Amino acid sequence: MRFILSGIVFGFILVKSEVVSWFRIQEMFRFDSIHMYGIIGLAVVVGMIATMFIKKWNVKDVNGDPISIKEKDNSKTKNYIIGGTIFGLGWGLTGACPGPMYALIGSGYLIFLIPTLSAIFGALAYGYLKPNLPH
């Protein structure tokens, strides 16, 4: 239940901050506005600070287990670039990334069922093909 409530709160924040707006995403890709870059940059800074505190104070999860964050594997930089490029192309084509797609469906934009189902199919296809892909 707490995950559903967290998702609803996260979706509400996405809608109110206009991150799900196709027009805001278009502005970002045209470099017409700093709105999306500001939100993404803020998320990166908050993530960096949270990671620093988790590592420094050995923070535990809700079950009392220590949170461990593995060091980044720099040998996979090429994979990150290829995966990020595919993600960016999908974002540019549909006007939404995975999180906002659910918020848009919840807001009544049922046309986003198509990219959401496509993303689910893509994840299933990746899971099926993963043993045969270079990693």
Given for the second form:
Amino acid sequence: MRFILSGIVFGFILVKSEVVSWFRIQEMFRFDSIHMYGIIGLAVVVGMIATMFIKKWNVKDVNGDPISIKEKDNSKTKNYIIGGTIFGLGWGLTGACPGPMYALIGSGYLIFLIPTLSAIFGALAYGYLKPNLPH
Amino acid sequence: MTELFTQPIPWYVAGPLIGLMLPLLWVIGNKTFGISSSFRHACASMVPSKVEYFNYDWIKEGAWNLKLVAGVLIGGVIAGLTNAGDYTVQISEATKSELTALGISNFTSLIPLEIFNWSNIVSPAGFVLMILGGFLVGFGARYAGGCTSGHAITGLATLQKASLIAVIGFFIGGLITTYAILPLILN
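Given the form predicted on its own above, what does the protein look like in the form predicted in complex with its partner chain?
Below: every chain and molecule of the assembly, starting with the one above.
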């Protein structure tokens, strides 16, 4: 339930702040407004400060366990640049990253079922092709 | 009070709130914020396969994530129901005129409805934007091991070199789409 509630808050903010808008993503890639940069930038800064305090105070989760901040595997740079570029191509086309895809369906744009199902199919294709891709 | 739900949220409020998703998920369940892994869990749950990438306990690892995206969908429902009728996104004039030059004339929604509609799925532009675009988002996010939430927000906030590289990739791809592919397929 706590994860569903967190998701509800996140989805609501994504729609109301227009992050889900194809127009806002176009504006971002044309560097015409601070809107998306402001949102992502401030989210990063707040996340960074939170991470700092979690480490400094050894904050525990609700079960009393120490919080484990997952580190990315920094050794395989090929994944990140190739995968990232492919993701960017799709982000520019659909005007939506994964979170906004779900939020758009919810907010009544049922047509976004199509890009979302395509994205799941894309993940499926990646799973099958993974052994043959450069990593 | 009702205004709180009907008004758009300004970027300088939305950004910090989204950033708070990180400590929230860490504290309520020791989970690291990310959305695109839901695509992997969805595949793992539906496709009985011997493919190594989908061969893991998706309920144990992914149930929380699928609940999170179910919530995102419900959050979208609430936001949609409280939106004022014709909703126009106030994008900059520069972007608006460039998009108009590409043949987009309807700005009265969150998305360009003249492209994103059911009868347009099989048209070349509709196919590329909706079906190919979605495919690349899913394929690329899993290839890169994360999307905007996992890399651009969580990864950068926790100073991961991998995420910085991925985000640079996001922008290379996005700029290619914006300046090379869209002019080719729109209009």
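Model, not experiment: these values are computed from the prediction. Positions refer to the first chain, counted from 1. If you superpose the two forms and keep the largest set of C-alpha atoms that fall within 1.5 Å, you have the rigid core.
If you fit the rigid core between the two forms, you'll see the Cα of Tyr126 move by 2 angstroms or more.
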